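Starting off, we have a lone chain in the form predicted on its own, written out as structure tokens.
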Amino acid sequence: MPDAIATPGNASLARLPKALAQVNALVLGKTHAVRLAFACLLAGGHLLLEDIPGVGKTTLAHALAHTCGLAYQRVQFTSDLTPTDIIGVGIYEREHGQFRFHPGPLFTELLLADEINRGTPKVQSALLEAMAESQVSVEGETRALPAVFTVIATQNPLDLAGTHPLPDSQLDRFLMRLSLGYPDAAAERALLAGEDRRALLRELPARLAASDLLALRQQARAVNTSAAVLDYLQALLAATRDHAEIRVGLSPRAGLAVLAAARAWALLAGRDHVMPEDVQAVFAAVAAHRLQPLRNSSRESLAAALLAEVSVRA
């Protein structure tokens, strides 16, 4: 798929190819996953990276933060983490004779929630309002989060000891769930022979700014969607609700999530309209973690089967 097309006067869009290239130069051999991660950011969604340790989940999150010029905080989720540890707390200041709110790491532009499934359900639920509304209620007062507030969470699906699996309501707050997987031989060789990724991260320049991200999100929302593409998306949604292997089909909110991601994918390709191929490119990342298999079927395999079964009508 071609890089984003720079149009006259569109500086934010013109900078996107360099931003993509910079992250791909750090997270080697994962161009599709990196592009999906950018689509997630442009769609204004949150991202869940689910994979084994050591394949680059945290590196990808840090690379996105540095490249997009976002202020970020990292929180290591553990069993003893409390909601106030991430939201903040009011502390009484004797010299002023009143309580003053001290914001926690949640008040940032990009929050890396590392090993989120090691946090207790109480801590996980503390993120719900923030992820859904970009605000939190603390001590009876509603406090707004930054305009580009984004959560990138990681978890290891194999190490289940001492973990609290995310409930469906929390999973639904993530626009996408991605797995990076092992690098191919060429990418792994480049990693082994190259510089340490942490050292390279410190040298990354910002290719975008928070203002660029806001402008790009506005452009993504304006990408045109034809009736034919909406028909195709509705057919996919309907197929999930009438599938023998799926307990509960995709909700209308899930359909809106697929549409937002497809618009962002089209913008990354430099188009002002969505094509069926855009829906197909993002469907598994957006829909798989929202599907509830009846048996032991893989959610990803169900998403792939749906794409194969539902045809695109002219």
Contents of the next structure:
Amino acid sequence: MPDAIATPGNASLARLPKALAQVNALVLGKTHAVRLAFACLLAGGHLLLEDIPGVGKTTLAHALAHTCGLAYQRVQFTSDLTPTDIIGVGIYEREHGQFRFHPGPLFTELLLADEINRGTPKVQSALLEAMAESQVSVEGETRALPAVFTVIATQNPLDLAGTHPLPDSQLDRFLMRLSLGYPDAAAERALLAGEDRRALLRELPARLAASDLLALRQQARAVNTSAAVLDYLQALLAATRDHAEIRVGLSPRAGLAVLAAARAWALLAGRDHVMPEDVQAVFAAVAAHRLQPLRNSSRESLAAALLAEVSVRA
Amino acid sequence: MSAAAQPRPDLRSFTLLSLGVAAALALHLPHLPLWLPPPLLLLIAWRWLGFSRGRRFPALLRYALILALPLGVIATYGTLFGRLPGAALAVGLLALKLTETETRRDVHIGVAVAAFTLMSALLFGQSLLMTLLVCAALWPLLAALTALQPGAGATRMLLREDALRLALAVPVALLAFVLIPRLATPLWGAPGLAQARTGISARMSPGAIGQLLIDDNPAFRVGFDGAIPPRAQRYFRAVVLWHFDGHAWTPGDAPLPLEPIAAQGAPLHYTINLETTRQTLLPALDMPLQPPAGTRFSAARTLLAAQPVDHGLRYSVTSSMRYVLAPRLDAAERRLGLQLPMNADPRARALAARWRQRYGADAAAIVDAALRMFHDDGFRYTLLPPPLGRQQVDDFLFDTRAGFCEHYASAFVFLMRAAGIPARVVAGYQGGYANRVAGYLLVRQSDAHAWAEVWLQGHGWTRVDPTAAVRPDRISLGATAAAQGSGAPWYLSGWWLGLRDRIDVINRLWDQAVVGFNALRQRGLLARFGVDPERWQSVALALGGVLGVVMAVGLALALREPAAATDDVLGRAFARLERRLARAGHRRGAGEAPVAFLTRVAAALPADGAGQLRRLSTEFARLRYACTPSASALAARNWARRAREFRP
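Could you give the coordinates for the form predicted in complex with the partner chain, as opposed to the form predicted on its own above?
Next comes the full complex, this chain leading.
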């Protein structure tokens, strides 16, 4: 490892495997998704979990928050939720003779935004602005959010009645979109036999702290990306732009997102450099929700097709 | 001068230009007058120092030097015209050109002048070595031009690029060499060139052969049909000298009939490749039986070409090693063979008279007496004899007693004639050096030799080598070795000899293929491809056609492989490995990453190969994705080597 990486980061790095193992013990049979979720956190991105209810979205979010030792708040999005409900509000206090700001649940390290598509566009955009800027403006005053501020949002893609689907511009705020899917037979059997996941969660210790996460993020940014990897990534981006099935290709920001995620993925593998394999591992999770297909093909299958088509030059 | 408006060249291109100028000076060094190179070298160094500090050369000094140079050349040669004065002038002016090089345009002109001066060095020698040296000297000049271009890279890159450019120019140069019509006579008569005769000449004045003995250039090469005859029998006669004026030996101009010959024993066939001599004398092994086509015999059976040999000559001769030449002596020959200059060298005449008295008509006894004298009476073999006075033969025989073949041959023939035995001097070459690699005999100018022939009743003209009586090893080792008075010197032994043999083979090929490629041979070669060098359309068509094809192929290659410009050793090595694995049935999927591919293949291999491939794969990942490009060049080559050695 090059000496550019600071020693506290290495201590944090040493704690990562246990953190991963603990989340995997809570969310059974989803090692790849769990690893991706960790990569998302290490890359400093927000995570969108999209799946039908009951496959463990919220469990995963809780497990991540708890294991990473982050202070977290949960907000259930509904159609009557207002921006002030999450941001907070200034209340006049008679004894001081002035307005005092009462911060909402947004002012936390990890925000779980359940069923984000049930919120109104107004609330959604308020949240997404906070995600993009890492700060909020309330009554003319700018208030910073905690340094590790991260949003894990969930949504149900099928039950669309009374929902406000996130527009593409706002989907772009999420570094990754993950689906968990049904657990495989063995995992489901273990799940049925075991005790309640939430109860289990409370007994387990935090494996990381906010400071660890910050150090790891810094370390992930220092992971080396060689010319060969950048060439490959650029070829992938270019391929999305003149693909017959894709209406709008990936933006340069999407490219940066893939790169950041690939760096975090490499760090999780204990490497100080990105390989094309890392790009391939994170590509679908980072890029699929940013692709706009021309026809009715799924975004995930498009991403997989791109990976299979674009050759990796040695 | 509009120097202020013109951009000043950077120090690098000026340095490269100075190097090219110095190289041109070095290549002309052997034939420049001694006084010229040191000040020129100083001038180049001084000018370079001045330029590097941004100074201009003092204009007055420059004008003074420009005036002084031709004056010095005239003082040396008496003229400004001719090959040698021209070279001195060109080199001097080239160095002076540096003093006024202030702008980029000046560098361009300087490069052109330097290139011309370099080319003129080929007027003095066209050996392979010289040609290579001229090409090498073009290198810094080309780099000087490249360095002027905007965005020129590091000097190492520059030199590499220009080496490539020079290499790429070779096919075009070859094409032009073969196709551009050659003239039977030189385009411009470089004056000194036509007069510069080399080799044995038809006049043996004191020191004439002595000059040759220090000349290591090849005179000719002989390929024998059978074994090379022993050294002691390798006498190549070039000219027979009858007339002595007390100072020099000449052939004389009396018309004589061809001497008859009675050959005994098996004749010897051989082919001689004569270097350019610009004379008509053709050496042949004693004793040629028939003149080859295009040549004729002198009366004393030396070969004469119809015209001076200007481009080398190849001829086949048959000789007899055992013969009786002129069993009966022609009256005119007898007269010539007894001719002596009037009143010269009385002491030698007196000595001959004493022998005559003692041995009477026994010619063989007199010959013996003379040889015994040379052998026993303190005669010395040296290439640097003391100077002789007006009575040459007397001074040599009785005072200095030191000299080389021409002294001994001259004195011996004088003594024989004075004793009444018909005798003559034969000049030519003796010995030569058998090339063990290619099986031919190399005869150098330093093998030049003079010996005597005496006419003996019943034996005809008989060869006598008085030098052999003084120093038998002159005949067994060669002139230089004999002069050094020791056995075989270091350069006549062991590996060095083998190396010299090989170099000489290369030189012979070069001489035959390149220097000897004249108008006649060009026509012969081109006719085979249906090109007529007399018609310019035909040549232009051929030149344009072949060049067009070459350039089209080059262009196609350049367009096909845009990545070839970047020097990606690792990428190319991986591609090779990938092709080999594909042949073995392991194909990389379209989107499969290199390391993932190698890992997958390794899993399908037996343990030994798998381990190797995994190591290659790990190392590849480290080099490709973790290292900075500059640090990994060596490691990349190392990886490429190990990948080559990998056997799936």
